[in-house]
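Just one chain follows, in the form predicted alone, and it is written as structure tokens.
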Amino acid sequence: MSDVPNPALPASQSPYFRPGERVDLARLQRELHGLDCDGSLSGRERASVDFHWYSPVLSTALAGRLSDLVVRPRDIDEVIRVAAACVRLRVPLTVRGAGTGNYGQCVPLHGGVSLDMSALNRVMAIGDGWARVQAGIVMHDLNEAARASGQQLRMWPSTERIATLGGFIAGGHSGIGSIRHGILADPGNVRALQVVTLEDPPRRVELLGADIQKAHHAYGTNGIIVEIDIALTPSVNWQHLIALFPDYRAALQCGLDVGRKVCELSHSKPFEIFQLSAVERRITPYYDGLRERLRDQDAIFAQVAPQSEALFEQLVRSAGGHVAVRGTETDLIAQGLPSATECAYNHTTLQALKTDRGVTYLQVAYPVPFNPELVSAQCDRFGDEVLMHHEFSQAGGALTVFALPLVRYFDEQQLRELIAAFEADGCLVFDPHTWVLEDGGMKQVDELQLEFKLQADPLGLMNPGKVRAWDERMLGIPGGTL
């Protein structure tokens, strides 16, 4: 770590890739002859974006960033061939799945190759409690394959129908199912990762146990995830329920009561809840088809096992609410209603942005144990500037509450002031308005991931510009600059 090159050293003489190095596109295309490559402007534009447009800050800052070439490998041998070519020619490489991430993870800051992994979508094997799959598989397709064996994934993002598993591992944290199974980083949820390195020559490295965290939530900066051994759980015909409450404080109290009961009974008689989302009445009108059903009330959206419905309803009534909508996902869709999945996590942000481009969002973790009174105080303080939406989860075995509040956006300074206000309340804010890994969710350098990057990506070619510590320590330049 102490061998930092002279910042004034010409790019061609630097031991690491430096911003501004020219890509020899003609030679790269010759090296990759026979692979599925796309150098068209339209193809490069499609492959160089994700859902970072949720953030007006990122939408402006990342505008116009394009790869030089899109490559769609069809098997792992082709992935290795691309990796080897990028190493030989010092070409940056940015991996992408379906592009459903929100933080610019797959936006290439310095050109190079966009590696589209969507063709690596095979199910290798399914066993009792696990599946071995290629990283480009769409999570909905994997769930369908797992259900044929009576199983399902433990968790998925609200974009399950289009998101790839590899993208979820590389950029995700938790999702629907986390109230029951914890966050992705909790032991047992991801059983193994296989990554291809950008060394000379590239290697296939299998990460097990604690080593999985070397590549999990690393934005694809230290290895190309090609195969995943993911945990499965018995399949349940989840009932999607919407409970209504006279005020948001009551909805949060119900969520807290339900979440506590899930944690209390998890090791004895399970209380099977798969999703638990609280949304205040100023947000619910954004949901297609639900305006009349919700009647201007605060709501909880939940997925509940049939045998757990009675206890769930009892807890709803105890908090002063009642169940207004119920049915399977298929039932709700047949009625023209969104499923509970589409009213959770950042799908709520998407629902709002469909009709109101004047909003954006934050991501907030509340102190443990959760206190609904803190949210009530924040609602009074922020007024119409912030619209509240909370997700109940488990992390490390403890009940944890996250918020993805909508913000009526004015400017970046407003966001910084709101973040400071949440942090002053003891909350942890995962800033969704930065492309820098440490500045968003981590809040600190992950030394384990940085050490692995030195081994797996010794030239710094993978998604350059996303890891502050690499830029500052290895290049001697301020991290996070474009």
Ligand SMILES: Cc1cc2nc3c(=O)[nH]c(=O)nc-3n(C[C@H](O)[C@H](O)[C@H](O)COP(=O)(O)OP(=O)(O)OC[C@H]3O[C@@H](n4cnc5c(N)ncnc54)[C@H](O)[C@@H]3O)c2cc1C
The other form holds:
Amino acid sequence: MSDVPNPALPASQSPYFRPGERVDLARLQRELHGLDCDGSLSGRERASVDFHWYSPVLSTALAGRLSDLVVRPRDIDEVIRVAAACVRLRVPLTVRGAGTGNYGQCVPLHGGVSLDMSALNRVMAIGDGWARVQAGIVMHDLNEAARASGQQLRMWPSTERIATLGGFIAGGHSGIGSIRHGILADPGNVRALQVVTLEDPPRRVELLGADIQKAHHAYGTNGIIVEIDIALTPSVNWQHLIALFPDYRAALQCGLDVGRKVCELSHSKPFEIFQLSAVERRITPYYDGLRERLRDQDAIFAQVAPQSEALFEQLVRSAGGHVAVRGTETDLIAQGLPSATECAYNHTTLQALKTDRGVTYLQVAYPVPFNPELVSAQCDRFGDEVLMHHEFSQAGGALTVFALPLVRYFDEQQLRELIAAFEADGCLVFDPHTWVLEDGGMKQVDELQLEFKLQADPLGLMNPGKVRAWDERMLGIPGGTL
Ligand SMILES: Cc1cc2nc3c(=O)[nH]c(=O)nc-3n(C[C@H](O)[C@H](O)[C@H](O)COP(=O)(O)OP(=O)(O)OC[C@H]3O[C@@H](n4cnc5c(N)ncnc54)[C@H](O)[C@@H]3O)c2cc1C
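Please supply the coordinates for the form predicted in complex with the ligand, as a counterpart to the form predicted alone shown previously.
Below, the chain from earlier opens the complete complex, with every other chain and molecule after it.
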């Protein structure tokens, strides 16, 4: 970072918010008079949790953390009023979409305001290939609106029915659609972000092009995203297909063959695959409604355009499999079956956790090009401790394979050893058992985001405790503030 003021001043002289500073709640409530505020214990508890309970480590570490007040702005002027009050009174602010994040991103570590964005849910305009929306819109609602113009989002998390677009961009990475359109960070997927800063006075800043990365996946630590210009693609009546294989090696080979074809054909005559997930037979019994149909076999869950089904099926057969289930999402739901969406990404972990609280998970990116033999070797080595599930995606134009393996949990030491073992195999582990932004991602400080934080959140009020580099450099607290 350039021009960084000297850190580590004594607490009393710190220009930055420090954990333990008292929140003048009565004054804050007076300043926010007329806004939709909830100071009840039940309201604050609801707004202070997310899906970090997937991790036994986070469940323990983040227990009991609560905001002091929940505020639900109805328009951007109200967002600005909250931001200005927080700056004036040095009150921490944690932005919240639907609270489906898995790393405690929405848990306020040091009290203050939980800013519930759910009322900022308007579609402002839809054009050819784009939509301009408010950040609190639920992605399913946006998809419905886009379909009225023959379009849809390029990707969504498996929580599409409940999660907000702002939360996906601030806390998510990729999802259903990424095999076709890449990850959120790939150029063109997000076209513009407008953020409200916590400056005195707050400003509305439009981020375009490469600047979008300043606020993407920053956990709401450097600006409140209020408006989003998001890319759309022509809508497709996706067929949800489940293909079964004699072993997991064959399922992965099929995923690789299909994924390669998608990349190869993406610029000529597209092979329209929107989801490509491989799940091994020790996991499929967790899928309610599908247990009978899958009969404990290794599976590929895919979403395929009608005109691409024949080629998909041909590749399934070449890998030794067959298609066992097919239908639109509506067809599957009508038969009491989960859609392919709900058998993918972190829904797989959720399906297991519904009946088995003894499991947790990891997030692993495999070396490119992907080698299924590495997975076979890992299965042999990890035995019953690790149950495999892979997602095929494009990232930066290359075919990339991520795993979200289930782990039969013993203790934190076991997780550390498994992470080290995956890393020794050349994999990159995105640790889902930490609330610290840098530790869960690329394991390095994002200087661009930190520089933007100095500008957009100069007092360090936004989601404090989530950026280790801020705590260490600005507050002089080694290892963070929890
Ligand atoms: C079952 C399950 C499946 C999932 N599948 C996927 C998946 O496929 N891909 C994926 O990437 N993730 C996935 N996730 C994680 C999560 O659901 C998504 O990232 C989701 O999009 C988050 O949206 P949300 O509205 O719930 O955000 P929240 O959880 O409310 O917030 C996430 C983060 O963004 C910040 N934030 C929220 N809104 C704003 C805003 N307007 N401005 C600034 N910061 C903001 C919050 O402070 C927080 O740090 C999954 C989670 C679960 C539980």
